[in-house]
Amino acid sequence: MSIANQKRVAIVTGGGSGIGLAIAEKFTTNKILTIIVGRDEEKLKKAKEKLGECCFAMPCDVSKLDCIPELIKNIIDKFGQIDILVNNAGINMKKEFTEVTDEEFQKIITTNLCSVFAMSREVVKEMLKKESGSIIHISSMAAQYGLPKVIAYSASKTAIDGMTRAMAVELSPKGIRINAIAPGFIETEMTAKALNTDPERKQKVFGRTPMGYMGKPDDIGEAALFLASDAAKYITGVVLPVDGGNSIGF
């Protein structure tokens, strides 16, 4: 049974915190039924209670890769449709090139890149259905340049531009649009870990950064609302940097 009506319907991937609750917030306040995944179902229901009646919270490990297609399915049962999908989980490692382990590289490709091809399969078969959707994966600045200690997260956010070509390409032409948006340096726990740790790499960040300062996860919100609306509908296959400028600084 659908309860969307005539509401678009939107999953976000990571969307307990950080630059996926921004991005699920902006949907949510614009009217948007917005299914956040996660695999902390505590993050989850506060932010479930933060964003209010449009938002709801499904717990899924999206690196479980086994588990997705039910979780689609769940989604279609009790909502009808998907409009709008953003892949936006990943996690990263810090650590120097020749100490990365097999598995450790492997862990986050397929959370970061495994998942993300997953979990668009099963929505795409679903918006062909209709011939129309928006999808948009989070990519990085990791693809944008070379950063040192970050393999396997670089290899992952790479692929994502990729893949936003190639499905933008294949899919665009029955409807469905495929962007990224590839964050700078934004205001999450995940980059104050990096960073206050790190001096040298904090001043390279703002001593590439034109606009001299770090983003908010609001930023990526509006570029996210952005591209899921019809304000984008002539737009595919684009990787958008949000990021002050850093990925032209110098």
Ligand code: NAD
Second form
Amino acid sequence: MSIANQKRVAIVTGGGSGIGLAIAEKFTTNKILTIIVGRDEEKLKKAKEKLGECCFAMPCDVSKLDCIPELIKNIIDKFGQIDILVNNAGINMKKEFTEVTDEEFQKIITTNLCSVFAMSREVVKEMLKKESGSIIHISSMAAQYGLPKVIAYSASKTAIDGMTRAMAVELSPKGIRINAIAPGFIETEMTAKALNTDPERKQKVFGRTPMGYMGKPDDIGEAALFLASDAAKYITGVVLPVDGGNSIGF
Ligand code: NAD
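With the form predicted on its own done, generate the form predicted together with the ligand in the same format.
Okay, now the whole complex, with that chain kicking things off.
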């Protein structure tokens, strides 16, 4: 398709809200044709209306791993190429360690980790044909230090950091850069759910964030735009904290 010849093509999973929407907005503002992927068609439709003609919405629940090869095939059929993949979709659950069921643990691992692997595998097959591309995973502070009551989430995000490095050493010689962003505490629905009912936890977050305030989704958008761009052409295998200093806070 002709648009794809003129523009870079990006996929942002979970692009209908929060951090994913901010990344998609940053991309579309910079003329990157951006396909937002998510479960909620209404949310995607609203996001598409907001982002305009550079944005396309493709509904897909990425935890249904079997659907991913077809999703990527459809994107290639329609747009001809994929230059950037942002694996942003994710879920969290705050619960006492002993209360977490195997099903709940598995659900978070499937959404936050297995889908990232399956999306990356299918997209890398395409990127290898051109020997270029940039993949960005979204990690978390839960992989930088121990956070109580988020056992499955912490396991999934720590695995993301390992996968970032393993993919980078294997794929960077073939022209594909792999990086991760580790957001600190960013104002989205996810953090509202985790912090607003737990003032002690909220205080702890502020207490160890040298900048003293929560980040905005747009802060992560800026970092993603940079990592996806040629300005970051010599950067691969990093997990970049965008966190107001939270990861190094006392
Ligand atoms: P959010 O809940 O606002 O957005 C997550 C998006 O992912 C939603 O649009 C949701 O519909 C989508 N999603 C979830 N499961 C999906 C699935 N199975 N298939 C398709 N889409 C799915 O949360 P957010 O805060 O914007 O989080 C985005 C990413 O950033 C997540 O990976 C999260 O772990 C990570 N993160 C967030 C923060 C923070 O402070 N908000 C901090 C660290 C990491």
